[in-house]
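A single chain comes next, written as structure tokens; it is the form predicted on its own.
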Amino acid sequence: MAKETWKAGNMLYPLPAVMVSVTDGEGNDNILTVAWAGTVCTNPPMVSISVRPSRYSYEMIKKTGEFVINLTTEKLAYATDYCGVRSGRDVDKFKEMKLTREKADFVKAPMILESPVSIECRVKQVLELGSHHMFLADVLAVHADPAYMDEKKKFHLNDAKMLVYSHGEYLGTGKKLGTFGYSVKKNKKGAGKKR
């Protein structure tokens, strides 16, 4: 049976759910949950957020030029869903979820401490696109938490049980499949399987 036609949308599946955290620069700090992030550049590090203009975050970033993507995991899938459907605004969501505030070094939005990945960011670039706004950044640091690093200083993520985002719902991201390569690589006798 062939596939459906819709009309043009968005269905880029499934997406990492990150919390961003940002700061107005004047003791002001709020976290916004964001789905369409992404990276951008390996050689300078770059990534992008995508965010609406009416959100409360969005003048924070803009003033200041600065943000934190926060990586989320299954333990935090409630706090990601409410940072990203309650407003700054009206609540202090550091407070009301039981959030940790973590100085980074190079920006002044605070980082998460729960989040097992802190990245710390400086806007390059503001594309006004429609909906949403894109902004381009410079990765300046990453920040890993060591509870995921083995006895050789090998960083394990996945088994913080990352968290992702698919047509409305927070999923896990399940067991390995396989590595990076995999599929091209050669067998313990130094045969490569034939296609």
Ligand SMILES: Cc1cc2nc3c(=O)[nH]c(=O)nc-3n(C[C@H](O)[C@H](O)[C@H](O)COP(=O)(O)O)c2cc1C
Contents of the next structure:
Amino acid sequence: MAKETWKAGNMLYPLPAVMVSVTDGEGNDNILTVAWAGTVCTNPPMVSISVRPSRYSYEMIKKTGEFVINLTTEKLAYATDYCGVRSGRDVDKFKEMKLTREKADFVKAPMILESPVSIECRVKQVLELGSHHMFLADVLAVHADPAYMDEKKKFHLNDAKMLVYSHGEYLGTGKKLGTFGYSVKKNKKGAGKKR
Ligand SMILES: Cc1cc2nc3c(=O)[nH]c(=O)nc-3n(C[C@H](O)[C@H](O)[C@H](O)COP(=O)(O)O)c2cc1C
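For comparison with the form predicted on its own, provide the form predicted together with the named molecule.
Next comes the full complex, and the chain you just saw is listed first.
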């Protein structure tokens, strides 16, 4: 059966839902959940987040030009949702969700200790696209939780049970189906053969 055609809209799923931590540089920190986030360049390492100007966090990012992207896990699903439906204008999300601030190396915004990966970012460009303004940013540093590193320092991110946001629902990442390049890798069992 042919697919139904809908009017143009956002349907690129699944996505990570990340917790973005911000500060105004005057002692006020906040967290907002962002699903409109992406990797945009490998070298230099760059990311983007798109934020509605009405968000309390928006002015903080605009003012400092800095933010931290904190990856989320199944364990952080509740906090991820909460930080996306309550405003820092009304509540202290660090306190309400019992999240721990960790000092970053390059930016003033705090990292979230409970997140397995925190990415320090500095805004390079703001694109005023429409409902959302996109902050294009340089990655200044990546902080990874050693709890997921083996003795050879290999980082096993997926052991942290990463969280996925898809069409209004939060999910886990499910079972591993392959590794990068497995479709062309030759092995004894004939993996990589065209089927
Ligand atoms: C799963 C999820 C994804 C979201 N993604 C975005 C987003 O990409 N951009 C955005 O501006 N708001 C997004 N939001 C909404 C904000 O996180 C929400 O309005 C939040 O309360 C803003 O916090 P603040 O007012 O403290 O800045 C999302 C919310 C949820 C629950």
